[in-house]
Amino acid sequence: MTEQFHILFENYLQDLANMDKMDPNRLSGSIVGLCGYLGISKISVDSYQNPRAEAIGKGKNITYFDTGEQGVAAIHKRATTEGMNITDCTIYRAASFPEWDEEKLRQVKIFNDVTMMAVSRNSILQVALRRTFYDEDGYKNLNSFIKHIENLSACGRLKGNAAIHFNLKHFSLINQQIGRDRGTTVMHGFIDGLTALAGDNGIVCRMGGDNFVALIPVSRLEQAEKLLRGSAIAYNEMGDRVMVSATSGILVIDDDFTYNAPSNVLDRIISALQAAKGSSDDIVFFSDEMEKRKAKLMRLQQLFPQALSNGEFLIYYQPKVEIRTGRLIGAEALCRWQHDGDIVKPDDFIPTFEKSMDICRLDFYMLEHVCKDIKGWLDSGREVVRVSVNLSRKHMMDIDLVDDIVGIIDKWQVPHRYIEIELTETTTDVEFKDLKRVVSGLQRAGISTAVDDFGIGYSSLNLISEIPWNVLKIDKSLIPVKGDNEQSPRSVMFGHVVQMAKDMGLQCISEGVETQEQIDAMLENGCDMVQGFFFDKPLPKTAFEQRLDEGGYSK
């Protein structure tokens, strides 16, 4: 190697060695001299995310050195970075440049051979910085955003923003509805859209699925609210269109706001956006309320195992009547938490047991309590009626759920006639087929089932005549209330279901009857099953035995 080659390859190393703190110019400045040394023309690298992309010719170019004067193409090199990129380099010799020797050719692929290596090394760096800050399909993710934020807490720019997490609603249906691929520019357009107000202090990223969260400058907040509520998107180059919305969590970050870290904001539009689902409205600002019922929701979680343990849950019977005769005909078991002497109130505690799998656990204590119940009024000679039990749909992914629940009720010698599993509506094809199957075996075991609150779901009538239901149960919200005439349409809805239910063989009954007008419209439309406060209220166990002595009400 020629002293004059060591020299100027000597500087080349020391510039690529600290390529990521100089001047690129300095750096273009050692090839300069080397190639002007070695008679190198130019160098073109070319880089492909996959054989794919290099096949149809779709990659980037990079010209590191380039004279103008472009001689024959004299070496050539591929380099392959974790499966994914795949790099060309190719170098030029000057048309005016002697043909290389032994010597200069050895020269000029020592130099090549680290141009490559500086070229892959970068690749690599660019993948693992993708990886980390992208998800598969492109979008920024949780990393991003956490970094954006620390970014502008340490410059003191955070506040005057307001961070948002938001979950697009039904994005599943729009898939099923215009395919996945026009689904997928949808999502983009409606992303688009919000980062454009975003700006360049804001930023949109994806946490997984058709859930995001983002950070908007407070000015542009109105704006961002009214494309959160709907906005339509085109999905074809016809201009096609489709309603996208969202259910949105919201915390303002003002002078109010005390930051720490990334996981005061994203706790808060979490918790946001969790009371957006149950509320009326599609979108909620975090409140100082909002983190008390945290707080206390979080506590509920925690005295969870020992409550269960302690048996502080207790069964409460609502009575099921037929009205013409006033007869009992059934009970729903409903769970009640006595704690420290007082009752926590199921709205409070279920939700929250949703949220992980302590709802299952709770289930099947409820299931084992409702059949050690009937054991003992069947050995004691009481006339027992069916007892319904209800089960979440977290049960669904259970693939041995009916024979833990056919090993509860053998395990107490409880006939099976006498328990009703109660599940409730389903949105998903996936919980769809696994509710089915559910069923199903449930049926083939000899127990009922019933589905819950017909008429508040998006699949009601798939759900009664794919799946063989016992028991059709009509939600509160279509019972017809005082004032609704005979034309109302609650009342000619709920006409139609209750007939629909009979003409399939379903027995039929009406949630939530609290009042005489209820009652009579039941007569009118031939609803003769019913369970409310108009007969009673769910009653401890004592006082349902009490009922079940009695036999029913007077009429």
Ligand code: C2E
The other form holds:
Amino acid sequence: MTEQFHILFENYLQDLANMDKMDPNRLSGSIVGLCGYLGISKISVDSYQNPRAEAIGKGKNITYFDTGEQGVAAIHKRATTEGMNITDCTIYRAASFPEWDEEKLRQVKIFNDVTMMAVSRNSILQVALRRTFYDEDGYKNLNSFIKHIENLSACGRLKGNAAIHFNLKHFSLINQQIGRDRGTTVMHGFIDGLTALAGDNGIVCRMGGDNFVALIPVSRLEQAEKLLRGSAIAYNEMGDRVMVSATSGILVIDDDFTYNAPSNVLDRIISALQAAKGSSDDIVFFSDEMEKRKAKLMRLQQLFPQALSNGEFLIYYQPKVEIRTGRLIGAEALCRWQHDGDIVKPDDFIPTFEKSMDICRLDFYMLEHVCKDIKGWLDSGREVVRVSVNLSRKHMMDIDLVDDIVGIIDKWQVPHRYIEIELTETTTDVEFKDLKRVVSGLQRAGISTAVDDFGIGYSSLNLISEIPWNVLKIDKSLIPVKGDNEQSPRSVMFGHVVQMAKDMGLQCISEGVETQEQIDAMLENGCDMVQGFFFDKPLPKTAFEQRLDEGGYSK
Ligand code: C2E
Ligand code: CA
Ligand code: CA
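Next up, the form predicted in complex with the named molecule, please; the one we just looked at was the form predicted on its own.
And the full complex, kicking off with our chain again.
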């Protein structure tokens, strides 16, 4: 008889060992046999976390399992899926079964110990698994995403899906507005919506904070895009809602896509999201073109130090003109990169250099060369005009900035009045303070300052009323174009900006002026100075020297 126990027990052990890999229902086969042999009719377990038992009010949380049903398998299932913390186990002998002798009792005890060990081992395993694949807020994590991609790829079902990397916009603001707890509800609400779209084949996982990755069937992509562009999510029982939107990078996994590792997918959606962050569109699709551009940018970054010491950066000068007289009244120094026989325009490299501190070295290089040119013009007896140099916002934290600028100008013995510094608007309070410090410092040193690109970004009245600028440069997007009449919003706004600048004692110059109509609009609105293709494009040094000598443009 003991022999039979051994055989049944062996089977049971084997099933337990495989418990995390197989359907728990199969386990009941071996347990029913064993329980039948031992005469066990019921097993009860106590746990501290069973809400049902608490409701009965027993004080202790007890659940009974009939061995005829699923027995240990059910205990195991509850312990793992509900995180039930089993603390004690009682085994009941069937009434029809003869009383357990010493040998049987020993076997029952072995059965009990082994069962409890297996259940706790598996619940620990499950907790570990949860930690690996979920984050502390219950979202699936990056491991889940990677595993999911690997699984789909292994069975050839990755194609026909779109991978998305998205970042929720202004989520800290939402938290501030409605409180953190409601913010959490909102985030879950938004993600639930997307998870529903993802379906069984898809997945939505959090990478951390408000950064997520998802895999959605291409057939649902349009709906997903709509959701990502903006959805109203409820945060309380009254149905009050808040708008949630995201910046997203998407990779469509089609026949052209070659997969060899999850990083193939991840790298591409990370690139696409990066591109989306620097784009006016909130959703950007990955393309090979994007990859090439990125490689090119990285190359540019590598080439920078050498290019700087080789003198590959050239200074072009774009004239500033007083409209009524056609007089040349100034110029802006703009950078060009002479590389491999090509002239590369700043839009292709400045954004890259702005990602590192390279831009600061370039700006100082420009200032240095502008001063050198002015010194040369003065020494040769030329009439010189004020030249403006662009300074990136990256300089703003630099405490020594003003001293360094003055140092360079003085080194070339250039009177301060010939230099102007163009700075763009600022977005945050901290930057605002730095900007104010820098502009005031330059002011004290007698160096003129201009707000560049006024009208795009976050123009604020504080910016111009609290900082002692000399010049307001109105961006071309604010300038009336063909078809705008006097009443069109752009014309009205333009007129007000010019008037306001004048009232505040600022000089006003419009940039990007290309047509006679725009010149007429300038005159109508009292803006007398312009910089734009209408008069000249940015010119190489020698061409600009000719303009200096001519002194201006005939009317
Ligand atoms: P920005 O400072 O706003 O410079 C004016 C840009 O507008 C120049 O482009 C100029 O060529 C262009 N522009 C001038 N007139 C017209 C016009 O009538 N029509 C049109 N469509 N465009 C016109 P550019 O030279 O390509 O420079 C682009 C930007 O690169 C500059 O914008 C500036 O932000 C940046 N940049 C250029 N050089 C430097 C530099 O040395 N340092 C820094 N930090 N930024 C620079
Ligand atoms: Ca500028
Ligand atoms: Ca500008």
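Heads up, when I say rigid core I mean the largest set of C-alphas that superpose within 1.5 Å between the two forms. Numbering follows the first chain given and starts at 1. Being a predicted model, the structure only gives us computed values, none of them experimental.
Undergrad: Determine whether the C-alpha of Asp379 shifts by 2 Å or more between the two forms once the rigid core is superposed.
TA: Moves: no, less than 2 Å.
Undergrad: Once everything's superposed on the core, is Cys205 shifted 2 Å or more at the Cα between the two forms?
TA: Yes: Cys205 shifts by at least 2 Å between the two forms.
Undergrad: Answer yes if the CA of Val321 moves 2 Å or more between the two forms after aligning the rigid core, and no otherwise.
TA: Not so; Val321 is displaced by less than 2 Å.
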